[in-house]
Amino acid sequence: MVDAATRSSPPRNRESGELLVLGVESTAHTFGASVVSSRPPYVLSDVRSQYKPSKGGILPREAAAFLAENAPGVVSRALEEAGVGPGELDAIAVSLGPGMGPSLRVGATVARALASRYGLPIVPVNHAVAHIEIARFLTGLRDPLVLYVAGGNTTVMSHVAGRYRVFGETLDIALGNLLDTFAREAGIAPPYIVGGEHAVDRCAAGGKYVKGMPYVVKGQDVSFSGLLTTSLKLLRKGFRLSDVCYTLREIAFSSVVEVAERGLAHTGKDSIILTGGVAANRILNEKVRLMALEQGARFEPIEARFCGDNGVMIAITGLLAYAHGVSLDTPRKALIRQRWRPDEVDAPWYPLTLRDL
């Protein structure tokens, strides 16, 4: 798959102590590759390969067969840009769960391969967990309630007792499947993201609300689904499709944002941090950056571009476990794990970031 011989950037000079791994993200429509390292500037490298279908939504078995196409491409340009040769590199690291099947059997098969190749550890990433350690790498917040918002996954967590225990969680769909799947519906995407604004905050500018549309937060926990049915019943009913937009976001994002609030209270933390594919959003940011300050917390925004899955937070996560004894003693064990949860999974690094190894 990769040839250490051939790569286009000069080798590094390696310092003492310094660890290197490379990052593998597979569990949806991207395919990423990075490689990181112990030492600044930290992250060498960082490709991708996106699988976007030109109608409805993601078909597993395409964007399956999509990604293993690119990858070994991925993973060559990622170690080229890097500078580095397989047989250089301390670990292995791949995001095993949780995620669609197909996608991550693709992942885990490309890093069984090189360890087996290159006879190398190959460290067990959760994809949620990737998503919080590289928040936390980039703001510098060391110890802070988490809103963990992507297209499969919508949850508040705080950090306790060695894991990442959840506060509340959506009851049904994630916040970016109720945006993705109403803006499909409504006849207004795919693309669902233009020019850094969702295709749902396109179509409510000069929204109005709407009244009777549901807003469900029970005890510390959300439901969007009454609130797609319900959006969509009002659209078929002839209502404006800007007030139907307007609504539904602005319901969707107060509502993870009262959890939030809830979860800073309960807790005691002193600062949030908002990742996941739906962090990008510049006016879910603004109602947190607000909820934050009300709160007396300090919040900082992660740049746009490592919201989305990416291997870099594979890669920073799998240094941060390799660094304290996580690795697996066989690749045959690097199994995939679709419904993995992140309070199943040991964070023996916490409170520590990259930058403090």
Contents of the next structure:
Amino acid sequence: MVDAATRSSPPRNRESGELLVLGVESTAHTFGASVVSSRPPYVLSDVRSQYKPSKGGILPREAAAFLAENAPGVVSRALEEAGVGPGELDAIAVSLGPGMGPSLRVGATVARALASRYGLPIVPVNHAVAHIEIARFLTGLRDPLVLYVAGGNTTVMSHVAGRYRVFGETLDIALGNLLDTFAREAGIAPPYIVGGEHAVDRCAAGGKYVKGMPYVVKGQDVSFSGLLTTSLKLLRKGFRLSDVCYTLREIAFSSVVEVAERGLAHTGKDSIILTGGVAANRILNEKVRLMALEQGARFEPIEARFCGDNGVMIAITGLLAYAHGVSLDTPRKALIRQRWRPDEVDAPWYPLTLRDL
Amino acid sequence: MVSFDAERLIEWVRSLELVKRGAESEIRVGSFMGLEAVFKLRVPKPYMDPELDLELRSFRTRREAKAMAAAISGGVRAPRVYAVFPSAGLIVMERIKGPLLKERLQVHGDHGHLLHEAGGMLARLHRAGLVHGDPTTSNYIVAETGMLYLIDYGLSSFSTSIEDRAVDIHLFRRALESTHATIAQEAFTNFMEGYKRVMGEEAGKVEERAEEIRLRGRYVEKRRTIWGRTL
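Form predicted on its own done; form predicted in complex with the partner chain now:
Let us now look at the entire complex, which starts with that chain.
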């Protein structure tokens, strides 16, 4: 751990009433740590280390081993870059779910150890809620409809009566999972993303629409497993890879945007945010922009580097929660929850963002 | 159909009086061969591939028109379909004039018979092999003749599964609770009486499943559990 005497940045003069929170993210393939302040410039550090399988997909045990190996360095660097000693923190925020058990355990262990050693309270953070909070913080949209698309999640949410409620979601696999699995099975990945572009997007260039692939929107929910199976079947039948990639992507993106469109009409919200790993996708951003324009809703894209998993979003959410009295009374209670749904989490800070504290 | 025709048709329909714009379609009113008609137009989505968009709109238009026709044959009072133009995403149908059930329920009085009839009509739809997909109090019209109509088959599909039927019941209940909170309990009891009367024995299973859906957690906070522990 970083000693106050050895840190590289000058010590910060703390303003009165300033809160400092360390955020720890460790739900899947990324170990991230960040120190966030309740005062500008808010984000004092953002350090991450991402596990990238050389072949195949994420193996939970391998990912967890990678995270455990990198965790101490990442946390130390985050404190160092922020110029904050662990003893100066007000709280430690950690994403306790939803996510992969082995990965979650790494983050929870690190948070419990730090909290015990320095006598700090732990603030439990829901990973999905954190993706929303960083998007609200960056865009300044206080009360938006949320389209959260990632490797393990595809959900349309909005805040009603104290919580983020699920309006629609995937009935089977997530959008990112669909793209990655198809790319892997089709032999065009890993690497999944090069230069900010997904392998499926790269292959879709010049592709043409293939009729008859399944487009499944059931009321407010989407389903992708049939689309995945059909796409792979068509490939085996000799359909052009670029055509299948193009159609798969068009159907998948259109269906989530359509559910979001229904969500806007139903909830009456006048703005929309796109967040989560797949939110970095330029084509999806363009579709959401066009839909929002048609519905008369505001849309602000967020920077690609804050779409994927990071410690900043955990720290931001943790700070908001901590400032509103949310924390565990003992590190022992910092238990992971693989299936922790965002609509189980009270969000007493809403509609405030970090900038309003 | 030639796409040129569809475009001209759409252009003409869009000159009619707009009464409602939903997420999926525009509802306009006008005259069709001398009859007062509702024009339901599924508008192209700018964010979709044009071929996908056309495929979806024409599929959904056709499915909706078929559902309406099947509903009427099954004894459900639904608007009559005058004409269908799948490639234009257009259904022309009978115009039913009158307040929505939602508006009627907001006026004080005894609405028992209306809810009873609403339940019976949903049961007739189910017996016809269909589910509605969006049965709310905004999708029933109390016609000027006093008769109740079930409208908007945009999300309906051909299904006889208990689950899909139960979702309909659940959706209606949720609509009552969110829009007519003070009378929801009694209204739902009346609705279910009407439903059971038409549905007969099968109604029991559907009702049971609807209660199960309600408690699945997705919709109800207080019964949410993780690994058997109530939160």
